[in-house]
Amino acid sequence: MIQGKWFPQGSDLSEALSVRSAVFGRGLDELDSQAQNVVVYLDEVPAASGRLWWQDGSFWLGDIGVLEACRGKKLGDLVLRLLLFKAQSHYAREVRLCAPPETEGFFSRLGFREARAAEQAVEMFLPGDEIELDSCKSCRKAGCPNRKES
């Protein structure tokens, strides 16, 4: 079973930092005051996790990461949209991150653009009025039972 977990400011973080460390090789830091921290359980066991702050006018997403052995089952996906859905609750202006160049397509599939790119990250922006979590209008699968042609 696949749930997920929302962690407030002042929340023990220890799961969210278990999956951090294991994949990033980082804990705690000065934005977990700040940030919200979602945990996505495979069978009650923490496999994926990220953050979402509040920041210069424009909510972040950070350290989304899943763990080696749970990569593959759309883990991800899952943590993005449900960072997303968080600030498009909020009524997000903006949504803004930070990531290394080889994930920049993940995150452009639900339609985050560079911003600007360096040599080890491109910042990624995506407008709030922008915010689709609805798959079904992206879908690619001929004969899905769930698109509907146009």
Ligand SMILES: CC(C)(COP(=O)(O)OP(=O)(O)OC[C@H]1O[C@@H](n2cnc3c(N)ncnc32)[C@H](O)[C@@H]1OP(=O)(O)O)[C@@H](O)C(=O)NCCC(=O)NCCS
The other form holds:
Amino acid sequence: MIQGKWFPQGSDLSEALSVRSAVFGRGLDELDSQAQNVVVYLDEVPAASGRLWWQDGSFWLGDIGVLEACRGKKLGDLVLRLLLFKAQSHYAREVRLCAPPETEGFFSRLGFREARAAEQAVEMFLPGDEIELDSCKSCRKAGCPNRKES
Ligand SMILES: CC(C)(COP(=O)(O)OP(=O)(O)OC[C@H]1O[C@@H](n2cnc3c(N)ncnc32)[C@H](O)[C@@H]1OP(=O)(O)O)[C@@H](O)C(=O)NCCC(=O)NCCS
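Same protein, different condition: the form predicted alone was shown, now please give the form predicted in complex with the named molecule.
Time for the whole complex; same chain goes first.
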């Protein structure tokens, strides 16, 4: 079973940090006092996490990571969508992130565009009014009963 859980500022972040340290080799930092963390569990085990914070007029997403053994099961996609849903529910004008260049395609699937690129990281943005969480819209699965052909 897959479940998601939010950890607001001041929460016990041990489960979010177990994923963060396994994926990024980093633990608690100053940003956690301002950020909301989200954890996705696979059969009750923390498998993926990410965080969201407000800075300089934008919402920022970061540290979206999935344990290596759990990749390719759409858990990263779920973390990203949960973070975007939270930003949208706060009427985000814009969502930004910095990510390794090799993950640019993961974010551009949901509409993120490049703001600037450097060797180590690419900064991307998504206007709040372009957040689109309906995964059916971009899915071309043939014969899907969810699709209403017009
Ligand atoms: C990037 C990462 C979060 C993806 O998580 P994941 O759970 O393996 O990805 P998902 O299974 O949710 O993939 C969803 C979709 O994105 C695609 N995708 C996944 N990783 C991708 C990548 N690096 N580039 C382009 N597309 C990617 C998948 O093919 C899938 O496409 P589909 O819907 O057409 O089938 C994961 O690989 C990871 O933790 N990487 C290391 C940490 C990192 O670099 N984080 C990113 C920025 S902070």
